[in-house]
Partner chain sequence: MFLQQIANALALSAVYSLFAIGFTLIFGVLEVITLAHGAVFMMGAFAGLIAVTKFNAGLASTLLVSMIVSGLAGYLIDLIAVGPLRKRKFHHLAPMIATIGCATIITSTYQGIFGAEAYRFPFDFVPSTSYDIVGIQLTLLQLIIIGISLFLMVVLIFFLNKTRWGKAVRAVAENPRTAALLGIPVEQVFRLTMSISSAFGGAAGVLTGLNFNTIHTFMGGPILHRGIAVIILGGMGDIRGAMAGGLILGFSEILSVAYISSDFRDAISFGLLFLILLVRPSGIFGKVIERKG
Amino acid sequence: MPELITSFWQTYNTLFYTVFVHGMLALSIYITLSCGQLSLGNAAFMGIGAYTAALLTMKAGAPFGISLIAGGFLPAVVALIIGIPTLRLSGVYLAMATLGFGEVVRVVILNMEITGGSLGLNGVPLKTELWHLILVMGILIYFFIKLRNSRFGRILEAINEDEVAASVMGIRATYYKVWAFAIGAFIAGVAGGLNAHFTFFISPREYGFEPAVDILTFAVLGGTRTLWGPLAGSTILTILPELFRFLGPYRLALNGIILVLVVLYLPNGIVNRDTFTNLKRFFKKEENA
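Keeping to the form predicted in complex with its partner chain, what do you get for the structure of that sequence alone?
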């Protein structure tokens, strides 16, 4: 019996770790979506974080914690630089600017010596342990719960619902949008750092447009009205593809189909605020029956 568990764990622990990392990435885009902004640069931020953290542990011998935090800060700073000119403009500009940004990150990583160019970085020390992932995820969930019921959470939601109305409430929307974007970049960067330290190998290919669409799909499928939506979406979409391996190269099309269907028929995603009330109501009915 224990043998079975060990072998199961050996086969699936990477998948399990990935569920956590994808959950973090989903939360990283959730915070920008929750103020009505679409960032397609979170995969690139993850990449910056991954390279920063990996290089710090590999070349500078930095403690893991420091590497991770640095891997969060650098993308956050980059996000501030991109966000400030972009987010004063209407909603579509961030999506457009961040779309091309992933390309820039790829090109820069390819052309730097320290990053190993197109060969990628091999031999990143295996430092990420399960409790690291649980701890970081715990902090994130705690943060988002606190955020939701605070003045900051209300401001983000107001901006999301109606930016003009928010602005005549005296809210300086750009300011909060920039911070939300930078915090998202920070989260993506940390997730990248954690990811790099259990996959052993990273290359610029992993941080382009397709992973950015994956991250978006996590959040859109799960729903962006509560923090549980992105987490549910990322978990489902991380485990599901294992079941759809037989689709081969067409597997990616599944993401696209999900995006289109959810946007059309399930605009609030699978988990939203009503989910909880509906669930309660459902169980009450069962009791009564």
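Positions refer to the first chain, counted from 1. Definition used throughout: the rigid core is the maximal C-alpha set that superposes within 1.5 Å between two forms. Quick caveat: nothing in here was measured; it's all calculated off a predicted structure. First, how it differs from the form predicted on its own.
- Core-superposed comparison between these two forms: the CA of Ile66 stays below a 2 Å shift.
- Relative to the superposed core, Val262 shifts its CA atom by 2 Å or more between these two forms.
Structure of the form predicted on its own (previous: the form predicted in complex with its partner chain):
We keep it simple here and write out only the one chain, dropping partners and molecules.
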């Protein structure tokens, strides 16, 4: 039995690690979506965090914890700087602006010698362990649970519901949106640092347009009405390609099909408040039957 468990872990440990990282990325966009902001810059923030943490570990010999914190801090600072002008935009205009920012980050990384250019950064120390991922995820879940009932969380919800009405009530909408943007960038940066230290290799193409869309898809599939939606969406979309590996190159198309079905029939995502209400009603009917 122990040999079977060991063999299973050796085969699927990377998948488990990826589930946690994707969950963190889903939460990083969840906080911006919770105040009505459609951002596609989280993959770029992940890239900044990944390269920052990896370079500090490799070049400066910094402790892993310090590298992770720096990997979250730098994207947060960048988010604060670009957030002030860009978060006055909304909808597709904000998405285009943050997508453009992501391309700028990718091109800069491609042309820097210290990052390895187009060849990427090879030989990143394998520092990330499962308990690191569990600890960070636990902290994030606790943070978001507390955030929901906090003043800051209620302000974000008010901005999401009606930004004009919130502004009339004296809420500085842009101020709070910028901070939500920065928090999301910090989470994405830490996720990038953790990811870099278990994949051994990182390259600019990992933080371009497709990863940005994938992160948004995690949240859309799972639903953004509750904390657990993005986590469910990221887990499903990470595990499904492995379960359907026998489909070969067509297995990735399955994610797209599932997303289309969810958008058509579950526009609020798989997990939302209505889901729990409907489940309660269903079980009550079963008990009364």
